[in-house]
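In the block that follows, a single chain appears as structure tokens, in the form predicted on its own.
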Amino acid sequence: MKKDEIYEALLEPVAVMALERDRAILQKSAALLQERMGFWWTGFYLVEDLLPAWGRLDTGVSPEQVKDEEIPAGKGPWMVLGPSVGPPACERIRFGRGVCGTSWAEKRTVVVPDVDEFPGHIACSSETRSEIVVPVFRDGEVAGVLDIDSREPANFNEVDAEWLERIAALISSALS
């Protein structure tokens, strides 16, 4: 089965899960993508200030410690690890840092064929060779990102970006 056919087959189960309008869609979607696509690591990082009370972590950073020009108004400086499948991962990622923080800051999908070539890449696992990060929006703002890692170089392309953006849009509808 071709990559786009596998993604297309994923749309229906994700759309059904989105009808539940529940945070559980994050874990279920990560597990489904991991199982069907065979990725190395699949998970979500969630913007801390947009998390409901059940999801907040104390970062130990006060607003005075963060430079205003680095953080958009109303945003905290961190994304925190949400549901994920695969080996252990980084717990927090700062706004604008690494692939996930860049996707958050630029509000766009970031495809990285070789993580060693990405300036400021955060190496949570030395086995990761390529990565794709897709923003998940809520009310027009990035609420988190879908982060997927591969042990294969150049494993992601525009096909992955297109289908993962569609999946992220379904997930966004469940979080709104």
Ligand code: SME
Contents of the next structure:
Amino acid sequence: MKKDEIYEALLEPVAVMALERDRAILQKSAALLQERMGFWWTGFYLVEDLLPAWGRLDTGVSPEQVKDEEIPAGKGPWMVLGPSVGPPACERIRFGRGVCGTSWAEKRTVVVPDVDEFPGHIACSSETRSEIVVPVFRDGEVAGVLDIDSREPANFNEVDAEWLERIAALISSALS
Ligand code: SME
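Mind pulling up the form predicted together with the named molecule next to the form predicted on its own we just looked at?
Time for the whole complex; same chain goes first.
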């Protein structure tokens, strides 16, 4: 099956979840992507200050994650780790940092063919070779990002960006 076809087949279940306001849409869509596309890590980072914007959706974020006394004041804003599939990943990402923080700051999809070439890349797994990060918007603001890592070099291109932006738009539509 071609990449396009797999993404196309993925779109319908995500659209149904969005329409039905499935509380587990983040976890389920990450799992679907990971399983069907054979990615290494798939998940969401959610803008901490906009957590209420996710409404009834299950963000998987615990109060302990948000109220972390260890976080130095004045060093935010931050995103926190939401639903994800794959090996353990870093819990917090600062605005403008790494691929995720760049996507957030620049409000755009970021495709990284070689993570070693991306200045400031945050290495959650040494096996990751390429990455794509797609923002999820609410009222024109980035409420979170969809982050996907691959063990294949240059695994992502504009085809992935286009389909993943459609998936991110469906998820946006499920926000209250
Ligand atoms: N590599 C990301 C951090 C998150 S992990 O890949 C799961 C980044 O540079 O933002």
